[in-house]
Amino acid sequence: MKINYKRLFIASIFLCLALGAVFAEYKFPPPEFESNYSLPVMQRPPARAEILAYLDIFILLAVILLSAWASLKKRSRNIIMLLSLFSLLYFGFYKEGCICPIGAVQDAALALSSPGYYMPFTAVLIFIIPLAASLFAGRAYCGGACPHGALQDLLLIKELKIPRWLDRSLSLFAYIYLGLAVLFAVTGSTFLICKYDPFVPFFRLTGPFSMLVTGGIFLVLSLFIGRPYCRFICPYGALLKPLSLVSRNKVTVTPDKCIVCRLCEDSCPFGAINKPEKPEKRNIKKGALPAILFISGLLAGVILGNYTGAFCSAYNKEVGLAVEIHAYYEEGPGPGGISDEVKVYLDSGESPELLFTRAEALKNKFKKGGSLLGLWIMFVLGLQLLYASRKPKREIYEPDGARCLSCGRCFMDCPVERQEQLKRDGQRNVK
């Protein structure tokens, strides 16, 4: 196995940073407050902070446009790598992962479901800009502007090929994660994506030990698997995939005629290169059975999702408190006494019936949301099976619009592209 020592050196640097983050967890433990501590009141940020926020959005837009230009027009892997390194340093380590469209998914879901929730316009722009860009330039955000993707991409030393069927199966987790994140956001429970982001603790060089370990696992996997988080977990990538499929401009392997050499397929660490195919004529029986199976799958998803929602409601703080209070009144305090949360609630003097009413309403909301979650997952699964079973006529190797991350490796290794590059360099030298 041939090892790229340049990549190995870069990977060693970031693994050292990861190790430093683990030690930082113990060197700077979070402060412990007394029981009467109250959180500071949220205030509107000053004008200068808003100006800086718009500056960050301008930089994000500029990087996405440059990434699109580098992958679609300039066709330069080197430029894409420079943009990725800049995004990692600026959006990742300098901004500590806060200029993040991935987490903005939850803000958007809560703002749409709760009229009283205010989503800043800057957060709206951060959420929308990469989605809009994907309609015109594919996944240019993933290629050069996402610090999460850049961290994984720069660590890759020697990729292991994942079978196509396994790749498609694992990618379903991103849609499940997206659905769960939206469910917990609209119920006001928690922001799952932000809470369990595996890379932000490394950007901040501190964080919960469990998430540092989780992030470390992803970083180790990134040494041998191309962007595992982006491909199989990222909820924002789940939104970018369908939009990139209908993108007006798509990444192509070669600027000229494909010579079918397979070098692009070998160079892609994401399995995103589609082979030439000449589909055979198939005798497909038409009838009601496929429709019945599809509808049955949707109904099964609704039923299972309803139970899943009821199960997830237990992780809501208010529902969990109601369960503890109910157990306290029914069975009395347990062997370990009562929790601090129960003590605080009992001291508040509020009637338990009010808590039980709110908890029941939240549980019903979880059940309805869970039903929609199950419907969503089965619908996505059906679309994935339909997309995987199609056999389009294809005479050349070309990137898959949904799974291509605009990294530029394919046209960097294309002999036709290299020949064109030599011609352009020769013309510039003559001039």
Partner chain sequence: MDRETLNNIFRLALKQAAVASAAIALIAALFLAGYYLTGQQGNIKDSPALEALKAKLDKYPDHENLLREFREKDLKERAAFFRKSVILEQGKNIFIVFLLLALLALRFERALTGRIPEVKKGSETVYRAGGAGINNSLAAAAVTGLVLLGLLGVFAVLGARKMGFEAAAAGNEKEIDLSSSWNSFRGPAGSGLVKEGNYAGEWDLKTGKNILWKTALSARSYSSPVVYKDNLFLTGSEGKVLKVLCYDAVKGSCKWASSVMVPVKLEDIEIMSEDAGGAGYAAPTPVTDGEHVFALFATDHLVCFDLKGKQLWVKYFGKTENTYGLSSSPVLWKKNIIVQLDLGGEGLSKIAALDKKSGKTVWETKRPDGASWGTPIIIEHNGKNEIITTGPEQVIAYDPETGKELWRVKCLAGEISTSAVYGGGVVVVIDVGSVSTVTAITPGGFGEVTKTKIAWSMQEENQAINTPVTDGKILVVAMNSLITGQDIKTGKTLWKLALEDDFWASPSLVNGTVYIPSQQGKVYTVSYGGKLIKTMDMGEKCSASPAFAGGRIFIRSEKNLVCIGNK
Second form
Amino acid sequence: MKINYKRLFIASIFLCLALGAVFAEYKFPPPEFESNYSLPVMQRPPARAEILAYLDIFILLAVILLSAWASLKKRSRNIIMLLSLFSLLYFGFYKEGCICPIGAVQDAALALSSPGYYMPFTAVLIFIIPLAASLFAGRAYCGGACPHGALQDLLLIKELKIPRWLDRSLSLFAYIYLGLAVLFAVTGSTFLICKYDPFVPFFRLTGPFSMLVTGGIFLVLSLFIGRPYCRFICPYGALLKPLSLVSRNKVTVTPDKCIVCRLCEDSCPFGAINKPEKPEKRNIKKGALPAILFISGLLAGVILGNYTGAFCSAYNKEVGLAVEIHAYYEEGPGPGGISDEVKVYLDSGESPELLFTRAEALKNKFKKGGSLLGLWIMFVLGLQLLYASRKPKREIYEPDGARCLSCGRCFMDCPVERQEQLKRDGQRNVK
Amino acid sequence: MEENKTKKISRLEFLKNTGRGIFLAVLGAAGGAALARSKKSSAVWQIDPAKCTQCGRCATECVLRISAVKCVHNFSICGYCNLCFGFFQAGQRDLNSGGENQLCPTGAIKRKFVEEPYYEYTIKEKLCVGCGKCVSGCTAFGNGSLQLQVRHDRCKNCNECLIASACPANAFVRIPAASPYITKEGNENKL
Amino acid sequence: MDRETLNNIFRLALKQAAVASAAIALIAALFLAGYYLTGQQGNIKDSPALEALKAKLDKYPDHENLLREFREKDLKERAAFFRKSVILEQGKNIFIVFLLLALLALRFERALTGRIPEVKKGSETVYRAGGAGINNSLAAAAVTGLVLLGLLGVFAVLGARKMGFEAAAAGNEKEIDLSSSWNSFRGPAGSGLVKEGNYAGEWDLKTGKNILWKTALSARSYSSPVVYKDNLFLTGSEGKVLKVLCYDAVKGSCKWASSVMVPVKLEDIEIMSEDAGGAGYAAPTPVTDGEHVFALFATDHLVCFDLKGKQLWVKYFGKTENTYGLSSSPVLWKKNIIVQLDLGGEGLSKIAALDKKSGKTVWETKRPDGASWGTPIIIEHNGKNEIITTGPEQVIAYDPETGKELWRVKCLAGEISTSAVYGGGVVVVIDVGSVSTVTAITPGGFGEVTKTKIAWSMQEENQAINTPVTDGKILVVAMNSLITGQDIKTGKTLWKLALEDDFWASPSLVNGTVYIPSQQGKVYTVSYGGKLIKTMDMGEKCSASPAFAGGRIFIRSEKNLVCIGNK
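Now show me the form predicted together with its partner chain, since the one above was the form predicted on its own.
Once more the chain from above appears, this time first in line as the rest of the complex follows.
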């Protein structure tokens, strides 16, 4: 290889000049040692290798596919349990939580609303894959691949049945939480879901005290209530519910014909199996009242949400700083002196009007987002009412399309399934 | 009756298929937009030393009991001072490594004589709690060769870094995992 | 062994494992709680024992034993801190691991029970009881809805409160009409021209005729007053303290007098005072946008106050080198403040635009070396805005948006203290010397346009150090002991009026009458045709140009501020 020495020489001169210019800035010029002292190198432990992020995606995909196979084809609770144990160990205790599809909701919302946000390619995939899978195989992610779900599922020892009406009402919270998390994420305020995640501190065996306490509460709850986080809180579940409702393939209790024995309903700790129903004669009251109520509910949601958004904006860092700075200029420093934030801002020398303008813009964004949030909450509530007043005709027990978590418990308790299993065992023994 | 039933089922099927189509389209659009904006490399948290004010919250806000943020020494811009403002506390009795002279609350800085009049300062990372006292001294009066940096062998890379959300100077940034450190004279890994 | 026995053995083992793990977890939890609460608390930096010892050590620095004791204690505390930290960490791990183990063992033990599910007695009714269940769900959903609405309402009430900063945000500014005010040096356009309003044609300080109020000034300077609504602003200096003052334009009382806080030691900056023949610290006239007042000082500080007298920001342009001291006034352009800093030192001269909210530089353009004292004006000629500056040797025009130089004309000589005026389609400038050259330039063009753009020029053997005034037809030039009227189109002299007096202040043209204060403490009024109408005695030197606003004339003399109006 031919080296252009002349160019190299010129380049090295420039490099020396540049370095000289850099050194000239220091108060204490770095010494030129006479002894043969060699400059130690600054240690830089590398970040987690890139290839591992792709491995994670591969494993996630594989586990979801396996879980779908186990819940739809193989119909084996044991395989699903093993898968979830693996997920708990790998995604939970080995990978220690981040980034998971639940938290990625916020990254996706922020990346879609503000183009400058750093969202890695792998995080987008982690967000999308379980959602896409739920359109074809139901909530296979929840059943076998989610470490949060696995932890709760494995802890369930003595379940208490929650009445259906309470279960349905509480599960509304997940939608509200989703709306709130998106609002806080797109305004660049905070990632609520990550901040209040109850299980990550256990995966890491460390965390702030408050996080450990909420985590502990959820762990204790999961001993008696089937997957409380998944059913009532999980914002990703709120996304998965409508998608799995229209899923191409669905979990069914019986392999063949339902004998209406009710055993599966008892076996499901999540209240996700619907009873057979004989609808009464429909006596739908014709009238505009429900529509008027619905529309006025939406309107109330928009208006109240607007102000609720303004309330939420106080939890944004920038808005909080604007309030502090304004108070500082109006009343001077408080009794506790000035905060680090105020000090840093004053040192920056920026005109406070600029900060106030930014804060005002953020507050307006919050108000707009709050209106949408109010609309969203009322809309979901309306759907819930509609759903509750529906009178379907159903002759067999079947899992609820949205609520079934693909855990496979009902397979084990179904007498028809047992018979089939015995038959298969018998065949194997004969062979 | 039979005919009626199949009709009803097929209507339900149709609704489901339409719903699935719509959801797929929405998911595809959102995912495509997010993918188009996504970065190829993974991201890690790091402190921009130019913005850091050494407020001390790195030591207290991290999810780890002993923070993932530690003081690191960028030897290439160190002045090897005898009177190091990162090592000695104000009003020190003597320029030696006696506990009464040291600024570091955990004694994590090792001072070693090199040659007249230069001394080498090394951080014992096991002992460092990331309080930033030495960084503050070095930045205010010295060359600023002591810097606070997230150590990626310790960092859990939370989706939302708790120190970042508590940082008064917004000094925490997300940078590509391939060059995960920011030193004062620029990111050397970029060279 | 058959399957059932094996199962039973497993179950027993798991049960015992669960109990054992739970016991270990419990012991670990109790130990952790106890350990956490005893011994050293919190971080190592707040050890009171060590602090006390250190204080003692500072008191007796030569005490060897004390020093040894301190070092031992210090070492012990550090070791204790890390030991505690390690034990807490490990203890926590043990607690969590064994808790999980216990729960998992219990879980699998139950899974191995191998019970065959049975239909419970009394639950044979498999069909959901139609109406009742639905009504339950409906009622629950409705109640949930009400609860949610209530919650939203509570947060909405909380959120409806103002946070305080909203009114102060920059986006909320309204267009402020400055046309009826006298907000900058020589009025809104820097022209000295007043076209409407009823202003007194004569007054008498001795009898008090047409004198609305008079107030004594403690701060000195050559700068002129500016007026916005009821507020009159002045700059001045008391010794080396720089001041911005606000008076009530109606009553004459002082509203506030704020000292400027600057980030450098003013003691180190030497400015030639008024008594020594210089321009002093505060010769530039302030400018107001109706919300803030901006004042430039000879020390190279531009400072911004709000109308209540609170300093918002200050910009320091660096070392000043100006023979007599800076006197060019800042001018307002849209959201920016434009300052011309012509300094004596090499490479120091510049013109800059600063954001009026933040004081940050929007643009900055170098100017030729050499000091000058004129104020830039901003004109609109053929629909295009230009900043016209006077300075050493030349007139330079800039684009007010970008600061780019547009054109220059070399037609000036001497130490330029005059500003340009615009009227009748031409820019008129005067140079300073024993012979005054008056030059009219047609604006527009690019680069040096000396040869092509001069419309006319004339000379008079007399010195003018102030700025002329024009209404677009006549140009009035106030030279020492001579006032002339020129045709602005041709430069032809229309009339001359000899007056034995010196003029530092610039003339104003008020509804066709020329008002001009003098160094002998007089104010002359001259008619449009060049006849002297009245001479009013102010009792002391008048170096500042008067302000005309709302039917009141404000004249700053050496130590007083006088407000004149028809009573």
